[in-house]
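Given next, in C-alpha cells, is a single chain: the form predicted alone.
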Amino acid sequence: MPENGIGAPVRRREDKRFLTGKGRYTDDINRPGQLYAYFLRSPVAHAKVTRVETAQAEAAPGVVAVFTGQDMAADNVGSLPCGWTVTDRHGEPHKAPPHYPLVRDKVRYVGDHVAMVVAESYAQARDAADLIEVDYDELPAVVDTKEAMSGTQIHDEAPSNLCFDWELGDKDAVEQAMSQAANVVELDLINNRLIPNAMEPRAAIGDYDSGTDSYTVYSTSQNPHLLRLILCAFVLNLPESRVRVIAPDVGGGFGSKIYAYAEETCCTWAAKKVGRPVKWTAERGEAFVSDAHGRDHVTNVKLAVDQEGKFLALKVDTTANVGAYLSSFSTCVPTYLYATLLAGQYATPAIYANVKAVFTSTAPVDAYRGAGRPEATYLIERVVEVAARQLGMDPAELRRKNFIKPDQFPYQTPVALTYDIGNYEASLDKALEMIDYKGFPARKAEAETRGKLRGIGLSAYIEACGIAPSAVVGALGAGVGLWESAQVRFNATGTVSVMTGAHSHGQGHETSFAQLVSEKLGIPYENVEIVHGDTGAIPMGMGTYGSRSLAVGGSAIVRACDKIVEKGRKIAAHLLEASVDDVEFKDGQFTVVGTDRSKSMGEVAFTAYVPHNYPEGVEPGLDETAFYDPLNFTYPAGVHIAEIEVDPDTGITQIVDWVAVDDFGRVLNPMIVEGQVHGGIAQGVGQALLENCVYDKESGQLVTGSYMDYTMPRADDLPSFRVGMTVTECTHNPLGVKGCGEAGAIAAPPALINAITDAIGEEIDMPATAEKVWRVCQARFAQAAE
C-alpha cells in the first residue's frame, strides 16, 4: 500500500505556501477596473432612520456611485434568509423578520449596515462616508438576554423579542421524577457570547461581464455553493448558472464564514451597476461588530439523582439570543444543535428541554466551533459535576456509574438521536491514567505549601458530526439538503484530479484527501490533486462545517473511487481476456485471481483515454461522480481533564497539565488530527478564561470592539496538552471516521471551569478572569477571617 495512505501522520503539503507567503487568499485578488467599498455603519443600537443624504459623498473624490437601502429595494434585492424554520411548541413557526443588505427604515444594532460608497480607492470611500448625513430617531437598546423579552420591541413581527419558544422531550416524565428523587442538583449558568477571530477577516469582490450578462462572486466563504444558492435563489434573484462563486485559500472560519452576509450581496449588486469590479476586506474593527457572533445563553439546569447516583432527570431552561436578525442558521444552533445533545454520555432516562430565542439590540448570533454542541456538554458537565460535590462522590466514578455501557448501543436516547457505538469508560480510564489522578491529592497537598489552590476538573462530552441525513434534517425544518459530493477524475498519465465539494480553510483537506485516494486506488499520494472551493470546477457541494468533511465529504470521494475501481475491472479484465468477476482490484494492481497477471490502475487510465483495445460497450474515460447522504450524525465522544493552580493573591488560573483522550472512529491522519485538538482547546480555554463580547446595556455599543478590550488566548496561556486516542469505528459510513475538528472546543470550557471552580471552592460563570477569580477567593478569605 502507499506510504503516505491512511493513518499516516503526513504533514500537510499546504502549508508550504501558507508558510512561504504563496497563499491566494480573497485581499490577493484584484480585477482589472476594480473599486473598493466601505459601509457606513450605524453608531447607534436601536433608532428610527429619518434621512439619508448623500449628495456630499456622491461628489467626492474618486467616489462612483453611494447606494443606500432604497436603491436597492428599487432593484427589488430580498432579504437574507434564515435557512432553517424551527417549528415551535406552539405549532408556529419562528418569527423571522426581513434582514435587508442595506437598511430601510431602522437600525438594529451598532454596525448595521447604512450605506456604500463605491471609490477608486478604499481610502476615497472611507472618506465619502463620512460626507454622508444621517437622522436617527434613537429608540433604547435591549442587549442583555435575560432582559430581552421585557426590553424595547425590536422588530413589528416579533413581539416581546421572542423569536420562538421551542421545546424537546418529555416534559411530564421530567417533572414525575425530579417530584421522586434523592436529590436534585440545581445550578444557573451563563455561557457567554464570543466574538470569532479568524486569521483572515471576511472579504468578497463582485464582478460582473456586460458580455456573457455572469457575475464572479470572490468570497471567504465556508460553502460556495450554499452562498451562490443564497444569492441567487432568495436576495438578487439571479440564475445559478450565470453566477460563479471562488472561495479560494480561506484563512479560517470557524462557523462564522458559513453564512451569507450584506458585503458579498452587495458588491455582486453594486457590480452591475457601477459596470466593473467591487471589492471589499473588512477592517478588524468591522470584523467584532458584523461577523456573527457565537453562544450567549443563559440557562437553568436540574439533574435530578437517587441515592446511589443514578441519573434520573434532567430539565433545562435555556434563553438563547439570537442579535438583531437571524443569521443563515441562527435558529437551528440553540435548538436541534444542542438540545439534541442533551443527553451526553449518560443513560439519563428522562429529559425536556425548553428554549427560548430573543431578538436584541446586537450582532447576529450563529454557529461559533462546535455550534450548540459546547453549549449542550458545559451544561451538562458543569451539573454533574455539581452533583458529585453535593452527594461526596468522586467526579469521575459519578460519571463511570451513568455512563452508556458498550453492550447498549446503538442507544437511543431521550431528546431524539441515537448513538451507533461508543466506549466511554475506556476513555476515562485512559485520561485518568494519563493524568495520574490517583496521584493528584499530594499534587494539590504540595500546592498549598506554595500557597496556589490546585485543582482538576473533568468533562466527558459527545458530539454530533456531519449533520444528517437531509430527509431527518430537513423534516426538522433545514433548507438545504445535507449530502456532498464528489468527483475523481483520472488524467491519461494516471494523475488524478479530485473536485470536492467540501472547503477547506485550514483542515488540511489538500493533504487528508489525498491520502484516501491514494490508498483507495493504490497511486501515489504525490500525483493526486485536490479541487475545492470554485463553483464552476466542481460538483455542488455543502461545505464544510459540522466536523463534515472526512464522514460525509470523504465518503463521497470513497464511492466515486468504487466506481473508478469497479469501471478499470471491466477495462482490465478485457486487456487481461478474463472475466470481470475473476478481476479483482489490490494495491494498485488489477489482477486475475489465482494467477500472476495484472494490469496497474495506470495502465488501465491510459488505457481508458487510448482505447484502441477497449471492451465493447464500455464509455471511454475513468471520471466518475459520487454523491453521499449519510444515513445518520456520526458521534465523537472522550475525556478530557485539566489540572490548574489558582494564586489567590492575583487570581491568576495557571493550567499546570492538560489530558485529552478522544475517538474520533478510524483515524486517516493522526497528525492533522491532533493539531485540530490542540486549536480546539484553545479557543475552548479562551472561552473559560479569557473571551467575552460585552455590550453596554444602556447605550448598546460594543465595549469589546478590540484587542485592547476582547482578550484572546496567547502561547503563555496554554500549556503542551496530552493527547491519547481511543476508537470504536462509526458503524454507518464507508471510512468508520468520526470527525474531529470541534472536540476541543466543546470539551474544554467545562474541564477548566470544573477545576477551576475545584480550587476555589465556589461556583464561577465564564470567563474565569483573574479579576473575577481574585474576588471569589478574598471573599472566601475574608469569611473565613470573620
Partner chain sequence: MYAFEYHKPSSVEDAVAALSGKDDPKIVAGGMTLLPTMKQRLAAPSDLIDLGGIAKLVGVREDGGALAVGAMTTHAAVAGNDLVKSRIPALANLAEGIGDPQVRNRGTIGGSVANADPAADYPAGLVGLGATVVTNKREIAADDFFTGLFETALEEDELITSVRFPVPQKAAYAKFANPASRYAIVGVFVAQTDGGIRVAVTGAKGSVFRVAEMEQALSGNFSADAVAGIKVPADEMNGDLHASAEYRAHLVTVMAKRAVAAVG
Second form
Amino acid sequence: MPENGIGAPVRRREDKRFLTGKGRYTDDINRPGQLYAYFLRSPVAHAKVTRVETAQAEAAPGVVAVFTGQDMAADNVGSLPCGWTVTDRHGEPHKAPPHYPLVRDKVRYVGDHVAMVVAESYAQARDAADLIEVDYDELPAVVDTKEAMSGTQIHDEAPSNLCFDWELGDKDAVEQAMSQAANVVELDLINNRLIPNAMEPRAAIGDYDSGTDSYTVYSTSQNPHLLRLILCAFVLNLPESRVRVIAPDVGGGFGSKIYAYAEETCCTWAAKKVGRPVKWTAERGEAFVSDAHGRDHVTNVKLAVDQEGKFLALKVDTTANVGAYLSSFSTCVPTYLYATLLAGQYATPAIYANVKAVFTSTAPVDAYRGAGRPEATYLIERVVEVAARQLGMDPAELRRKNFIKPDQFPYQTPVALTYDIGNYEASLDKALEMIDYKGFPARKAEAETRGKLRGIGLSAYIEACGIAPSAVVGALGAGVGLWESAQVRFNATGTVSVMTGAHSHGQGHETSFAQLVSEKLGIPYENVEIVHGDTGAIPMGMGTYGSRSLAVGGSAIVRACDKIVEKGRKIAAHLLEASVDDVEFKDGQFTVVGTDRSKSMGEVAFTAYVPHNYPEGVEPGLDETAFYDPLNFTYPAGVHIAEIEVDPDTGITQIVDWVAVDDFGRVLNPMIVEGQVHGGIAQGVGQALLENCVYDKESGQLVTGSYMDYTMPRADDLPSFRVGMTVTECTHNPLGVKGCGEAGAIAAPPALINAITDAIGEEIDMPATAEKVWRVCQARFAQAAE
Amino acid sequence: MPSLSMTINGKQVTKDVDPNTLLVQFLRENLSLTGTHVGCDTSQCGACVVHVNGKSVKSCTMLAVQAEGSDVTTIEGLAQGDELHPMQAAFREHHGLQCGFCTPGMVMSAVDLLQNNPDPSETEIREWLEGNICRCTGYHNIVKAIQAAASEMRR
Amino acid sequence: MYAFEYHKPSSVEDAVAALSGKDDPKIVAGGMTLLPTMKQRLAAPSDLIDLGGIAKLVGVREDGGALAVGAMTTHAAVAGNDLVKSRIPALANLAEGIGDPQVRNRGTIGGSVANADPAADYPAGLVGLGATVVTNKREIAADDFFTGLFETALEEDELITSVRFPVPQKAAYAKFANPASRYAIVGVFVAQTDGGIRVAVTGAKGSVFRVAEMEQALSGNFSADAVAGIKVPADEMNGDLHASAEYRAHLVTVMAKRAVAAVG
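Form predicted in complex with its partner chain, following the form predicted alone:
Below is the entire complex, every chain and molecule, led by the chain shown above.
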C-alpha cells in the first residue's frame, strides 16, 4: 500500500483552510453591487391569501423591489418539481400539486413563501417586509400524520390529502403466512419527525450577466448539476448552457441540501429582474421552518414467526407525512428507499408493505440521512427484538437464526432488491465480542446496586447505497439517471486535476478521491487535485447523497483512470518501440513485459502534451472522462450494540457503551470512514433520545423552532464510540466499496430503543425523553408495589 | 455612526459602525474575516466563538461597540504564520472536523478550555463544549483532538 | 436588530441619569437575554445603556461576614472566585452550571437577577441563601425581590449594584436542565443558614419559591430521606414540551433529595 494510497488514514487536505478560517462558504462570498433578499413567510399554517399589498414596502428606504407569486406567474415561472413519480396500487401516478416558489393563492405551512423583498441591505429588506400587508383567510391546520386523511383538504388535486396509496410485495402470501403462524408479533411505531440542522444555514446568490445573458448561482447545494437542471428545465425555463451553479464549501447537508428550494430559485430569477446580484442567507429560525424535514412515519408492523423462531412473513402498514408540498425527492423516500429494505438482514420469505403518503400543513418532508432506510431498519429491528422477548429467545440468537447466510448470495429478497454479498454473522459475532455480551448480566446486576436500570440493545441493519442503476430507478419512476461522472485531466507537468460530479460537504473527497487516483495512476498523492461543486468546471454530475459518492463517483474515477492508462499504454509502447499488447502498467510505470524497459506516467503525460515523437492515429493530450452507471445498489450492513443505564428517579438515559461493527466493503480511508460512523450514530442517538419536530395540532405553528426547544445532540449527551469493521467486498463495482455515510443514523435508533426498552421493560416511542422514560418507570414501580 | 477601535488578531482596527452591529457582523462584513460563522440566532451553536481579551465569547451575542478597546482574536489569528496552533494541528491529526462550519468556534472554545484547565478529563471536555454544536462528527474525534492538544501543550 | 442609541456610562449615577428622558431605554449588562431578544426584533429599545464601563460593579468582596458580588461580575468570575469557592462553594457551583462557558464569560449576576427568568439559576441561589439585592436606592431581601414571571421589585430608575450573600454553614444546588436550552427545568438550592434551613426552587413555577414543608422537615432531620416523601403540588407548576407540571413537581423532590445529599 503506498503511503497515501487506498486504505491509508491520510489526514485531510481540506482541513487547513477550515482550521484557519479560510473556508469559503456561500455566505462568505459577496458579489459587486449585490443586493439582499428577505422572504416574508406565512405566519399561519393554512390560509387563502386574499390580498398582498406591497406599495408601502416598495417605498421603504433601500428597497429595490418587492416580488410576489403574481409577479412570478406573470413571468411564467414554473413549479418546483418532484423528480420521482410513484405509481400507486391502482396504477395512478402520485398527486403532484403545484409548488410555486412564491405562493399564488394559498399558504400551506408556517414559513411558506409569501413575498420577496430585495434591498440594499439585509436590514432594510427585513424592515420593509414588516410593511407588506397580507390578508389571510385562515383554514384549519392539518399537522398530524395519523389524522391527515380526515383533515381539511390542503390541495384541490389531492382529496383526503392523499398523495399516493402504494404497495410492494405479495399481500396474499403474507396474509396466508400470518393466518397460519404460531406467533404473530405486532407493534405500533412512530418514526419521529426530524429537522436536519446542518450547521451552515442555506444560502444563495443569484448573479445575472446581461452582456452574455447568463447566470451564475452560488448555492449551498449537495448537487449543483441537479439544481441547475431543475432551475432551468422545470422552473425558470432557461438554457442549462447559460446557467453556472457553484456550490463552494458547504457546511453539511445530510440530505437537506439536495433539493431545489424556493429561495435560490427566487434569487436567480430576481437577479435578472433587478439587474444586480441578489443574496440570501437563512437565519436558523428560517432553516427550522423551511428546510425539508425528515422521517415522520406512523407504522403498524406484524411479524409472523414459527415455533422455532423462524420468520415467516412481515406485514407493514405505514402512513408517511410528505408535508405541504412535494420536495425534489419526497415520493421515493417512503417507497423505494424504504419498503425495498424491509427484508433487512433476514431470509423472511414473504413481505408486504402498504404506504400511504399524506399532505399536511407542515414543511415539506424529504430525504434526511438514511432516507427511508432508517425507518425500515427501525421497524424491523424493533419487531425482531420484541419477538425475541415474547418468545423467550436471546435477541442475538434469534437474529442469527434468521440471517441470510453467506452461501445464499446473491440473495433475491421478496421486496425487489438483490443483495450481492454479505456476512452478517461475522459482524454480529464481532460486535458481541467487543461489547462482552456474555458479561452483560453481571454489569446489569452491578448497576442495580447503584439504583440504575441497565439495558442492552442490538440493531442489525442493512442499507441500499450507491444509488443507483439508472434503468432500474427509471422503471420505478425516477426522472433522472443516477450515474456519476469523472474527468481525469493530466497536465503536461504531471499533475492531475480530477473533476467529479460528486460534492463534498464534510465527506473529505478532496483527500480520499486523491488517494484513489494516486494509487490508480501511480503518481504522488500531492500531484492530484480534486475539483467539485462547479457546473462550469466539471462534467454533468449527479451529486452526493445516499452514500453514493465513492461507490458511484469513485467508480467513475476508476473508469476514467482506466482510460488514461489505456491511452498511456499506446503512447508508452510507441516510446518503447514495443507492441501495445506487450506493455503493462503497474505502480506508475509502463513496462515492456519481461524487460526492464519502462516509461513513467509522468513521461507519458508529458509526451501526450508535447507529441513530437508520437504514435500515429492517437490524439494528443491525456484527459479522459468516464460516466459510471452502477449495476446494482451496494448493501452495507452491520451490527450496532448500545448499552445504557436509566436513572429511574429522573428517567434520564445515559449511554455507557456503544459498539459499531460495519461492513462497508473495501475502505479507502479508515479515518474518514470512522468519522462518518461517529457522526451517523450521533444523529441516530439524536433521533432516538433527543430530537423531535413538533407542530402545534391546533395552530400548525412549529413549536420546536429553535435550539431552545429542538434538542440537538451535544458533546455531553454522547459517549465515545467503539468502531469495528468486517469486510465483504461489493461484487459489482470496480472498487469493491459500499458506502458508509448513513450507516450510523440507520443503525443507532433501534439499538438505543431496544436497550432502553430492555432496561425499563415497556415499549416507548422515540424520542425516549427523560419524562417518557420516567413515566414508564413510575408505572412499573406502582405496579410492583401493588 | 460612532467610530470604533479595537485590536483584532494583533492589528489595530478603527471603523465607523452603527451601534446595532453585532461583533460577528463587524468581523465578517466590515473586516471580511469570514472564518467566524453564524449558525443560529439563539446564542447556542457556538460557530461564532472568538476571544475577547483572552476569553471565549459568542460574537453573535455581543455588540461591536461593546468590544471597544478590546483585544479580539479570531480563528484567522490563531496560527503563527504557516504554523498551526497545537489545537488546530490536533483537530487535523485526529479528524476533529468534517464540513468545517462549526470548526472555528469549536477550536476557539477548546483553546479557552485549556487556558482554564490544562488537563481536562473527557467529561470536562464534553461539558465545556455545551455551547458548541457540531452536526458532523458526533464529537468523538473533537474530544480526542482536544485531549491530544492538551497533552501536547503541557509538554 | 432595530437601531438604538448606545450609551456607556462610567458610573452608576451616570447610568441612572442616562435612563431619564428616553423613550424606551434598556439597560444591558451581559446582554445574554436582551441581545438575542433584540436580534429577533422582539425588543426595540430607543436607547441601550451599557453597564460594561462601570468598573466599580465588578468583583467579589467580603462585607461583614457576607460576600458582596458586584452586579457586573460574570458567572465565570463568580465560579472561579477564590472567596466564593472557599466560603460558598455551592454558589460557585451554581454559577459554573449557568449556560455554557461563553455565556458565563459575558452573562452577569446583576443581569440575570434583574431579568428574573423563571428558568434561571441565580434566583434559587439568592433565595436559597437569603441574599440581599443592593440597588442604587435601597436593599431588598431576595424573598421580596422576585415578584413574578420576569418581574422584580425593581423600579424604573433602579439599578442593581451588588448582591450580598450571607455565608451559610453548608449549601448545595441540584439542577435538572432542559435538554435543549440547558436552562433549569427544576433547580433546587438547599442551605443551612444562620436563619435556618432554606429550600428554594427555580424553573418549576413562574418565579422562584421556597418549600416550607421541606425546610421544616430538614430542620428536624437533615437527610435526603426527610424530603423524599414531600411532594409539591403539580397544579401550580409550569408545563411545556420538555416537562409536564406533574414531572416538574416530581423533579422538585428528586433535586431536593440530591441537593440535600450533596450538602452532606
